[in-house]
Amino acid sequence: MNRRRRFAQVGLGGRHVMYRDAVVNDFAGTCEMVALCDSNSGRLALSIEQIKQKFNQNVSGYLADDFDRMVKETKPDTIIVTTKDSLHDQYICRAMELGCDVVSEKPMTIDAVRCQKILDTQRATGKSVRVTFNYRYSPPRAQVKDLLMSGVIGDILSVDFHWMLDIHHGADYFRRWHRNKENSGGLLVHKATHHFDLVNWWLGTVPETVYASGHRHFYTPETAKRYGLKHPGPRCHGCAEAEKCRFCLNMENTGSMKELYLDCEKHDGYFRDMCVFSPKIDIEDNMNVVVSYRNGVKMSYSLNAFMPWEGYHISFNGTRGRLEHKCEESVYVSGDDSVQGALKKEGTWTKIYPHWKPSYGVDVWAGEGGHGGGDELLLKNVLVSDNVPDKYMRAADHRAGAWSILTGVAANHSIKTGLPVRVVDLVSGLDEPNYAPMPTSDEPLTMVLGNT
């Protein structure tokens, strides 16, 4: 009988919960968690319950600053990182350094020199760290992908691609520690990765030079004027005005989310309701960029975090014709129960516009559960399955991880000094990432005459 893959997770916030269940629960045959490991000691001790009255299971705990101790302890295969974003490089880099392989959640990690520094002890240990992209296992995703590998629409030559967020989820980015680029990166790295990985995973490229602007003109306290509220507090919980703001978070009443955060809150003096027009926030609200890839493709691309609905649409712009794709997510805010990324079938779809021909609607591969069906697809690739031979290659390891966020480190680079940035200059030793290949063709064009 083969040994089952030993797991241990480090950082026990609202996301770790899918990749915990999977492994004690979901795919016990082959997994094992040995041990979790928080900064909280309400938290790790919430998990290790939960743990124990769902699946009546005992698994040890660890405090952060015994995470080597806990290594050696339990002897752990792979380190699960779901951990804040700006401590990601940390944890990924001892795992690597004390003999595990990695799981990462995305984004791999927030700036240039942690991700330089992840690179180095990546090719120093021969150690694997994947990042999970849960976006590329979701069929209509998948399905996108399918029909750029058939040549459809010909070569690529641009892609316009735009993403909302809605206005609870978007706000909720601007209540928790996400509100500081020095713990996420700003929404162009911590949100944007998922985006800047899909495009180059579709396009099978890499980018080049990127140039961008942004700004926060919605979640200011000048909005919070415009809305009637005179004197907002500092967080949610206990605010004056909380009873006429649409935005106020009641973490009292909204899923897990006193057990995990408002009950914990006296072990580290971390707030999850932080008012969301807040001065003390330096991320943009609003976004845009242009990419160029090494393949030539150009890509436009938006990012707002107040719109009336949830999700994107892009169009691929080629040879033969057009992709458009357009997606739309349900209401979500994380630690409310709900799931996250769920597909609106009746928003989604996928139309070809050919050249010279009429344009027609494709019927969009389904998917169900969080990430549009990705996040079972992944977790049972990630922890189970990684060698399962795949067309579509959607296995992401720190190259893709480390391009991903490389695209949103440059934006903001950009944004600061008003001038385009190569991403070769940012870190060194990055080779491009095993894509499927999409098809390249000198066939001649044809063109249908007629009446017009």
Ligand SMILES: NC(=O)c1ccc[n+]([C@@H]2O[C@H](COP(=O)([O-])OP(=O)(O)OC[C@H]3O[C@@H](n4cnc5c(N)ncnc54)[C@H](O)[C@@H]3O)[C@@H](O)[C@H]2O)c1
The other form holds:
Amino acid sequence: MNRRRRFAQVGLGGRHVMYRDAVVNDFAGTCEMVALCDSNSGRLALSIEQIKQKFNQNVSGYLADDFDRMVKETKPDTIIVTTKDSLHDQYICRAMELGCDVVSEKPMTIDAVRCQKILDTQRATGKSVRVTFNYRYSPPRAQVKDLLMSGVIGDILSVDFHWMLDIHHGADYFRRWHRNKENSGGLLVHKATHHFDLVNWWLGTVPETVYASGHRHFYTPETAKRYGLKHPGPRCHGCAEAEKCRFCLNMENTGSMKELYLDCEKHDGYFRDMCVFSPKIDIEDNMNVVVSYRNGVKMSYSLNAFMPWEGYHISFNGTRGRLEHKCEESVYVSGDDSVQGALKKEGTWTKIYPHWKPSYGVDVWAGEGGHGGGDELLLKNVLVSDNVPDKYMRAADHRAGAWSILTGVAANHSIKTGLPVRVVDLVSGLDEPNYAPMPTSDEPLTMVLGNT
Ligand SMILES: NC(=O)c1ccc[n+]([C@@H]2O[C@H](COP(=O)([O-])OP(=O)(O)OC[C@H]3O[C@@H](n4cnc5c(N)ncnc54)[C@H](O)[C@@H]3O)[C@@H](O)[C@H]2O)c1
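We have the form predicted on its own; now please give the form predicted in complex with this ligand.
Below is the entire complex, every chain and molecule, led by the chain shown above.
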């Protein structure tokens, strides 16, 4: 029997369960979880107990200070990093220095200095870093890639991309560590890394210059007042206005939040339910970005975090026509046991508008489960079949992880200074990722004569 690939995971919050259960159970034929690590002893004990109860297995647990000892004692091949964003670089680099490969959640990291550290450590150690961009794997997004690769709209010249976070999921970023840039890089890094990665991958290119503006106008003390909330407390738990506030998160009876967060706060003071209207928040809730890409494409992008529906609308404008794609996602709050990014069929469509001919819709490739079916396919690819050839080249390494955050990092600089930012000035020694070939631009165009 072949030796199983040995994994350890650091960061045992909401996102870790998907990886843990896949390694411990779904892909147990080829994978094994040898250790878990977290700074919170409550969440560490909880996950170990859940593995025992659900799968009748024992896994060793280590506190964050013992990360090096964990690697030396349990000898994992690969470390899965699912801590908060600002700590990714620390674990990615240390794992590689200790001889491990890495699978990291997005964003790979939150700023240029940390990004450079990862690039330098990867080069020095030669280890592999996979960044888990699940959206690339979801069938409707892979279909968009397929259509663009087919040349149906010719060479792409510009893109209009607008992402909506609704008042359930959007608000959730203003309750915990994501609400401060020092932890998450703000939504242009934490969230938009997905979106900017999709565009890099869809177009097969990388960003060159970025100009942005950003504001927080909704999640503010003034909005609380306009909702009639006179004295909102610092957090929902125990807040005198809880009964009156639709944004209140009751961890006592919302999914698995009580055991995962409320019961564990005594160990480290991590509150999952801070007030979304707090003056201590420093991330934006409305952002607009203009990006020029190396292949000449221009993009206008917006992200709003207080919308009545969740999802996005994107249009690719090409020399042969326009492709429009809309995805509407279901309501989700991390840890409430709902499925993140599940697609609403009626709100998801793709339409081609060719020049000179009538427009038509395409049958959207179906995807079910987390992130439009992307989570399941991603896990299979990352954990068991990362060497299988893929027409769309969906596997993302440290280069894709870096390029995906650098649009947001540049946008953050631009918001501060009011000036455009050149992405290549942010880090050095970063190559373009490998992309699937796009159609060439010198094929003749044809016109249909007469009225259409
Ligand atoms: N791809 C996706 O769609 C997706 C979805 C959700 C989350 N994520 C990513 O997953 C990561 C985790 O998010 P989450 O929602 O699980 O957050 P979380 O707050 O629920 O969990 C973070 C965990 O990290 C632990 N931690 C904090 N400091 C630590 C330290 N110094 N050492 C070790 N562990 C430490 C915390 O105790 C906690 O258990 C984030 O990077 C997030 O961006 C990705």
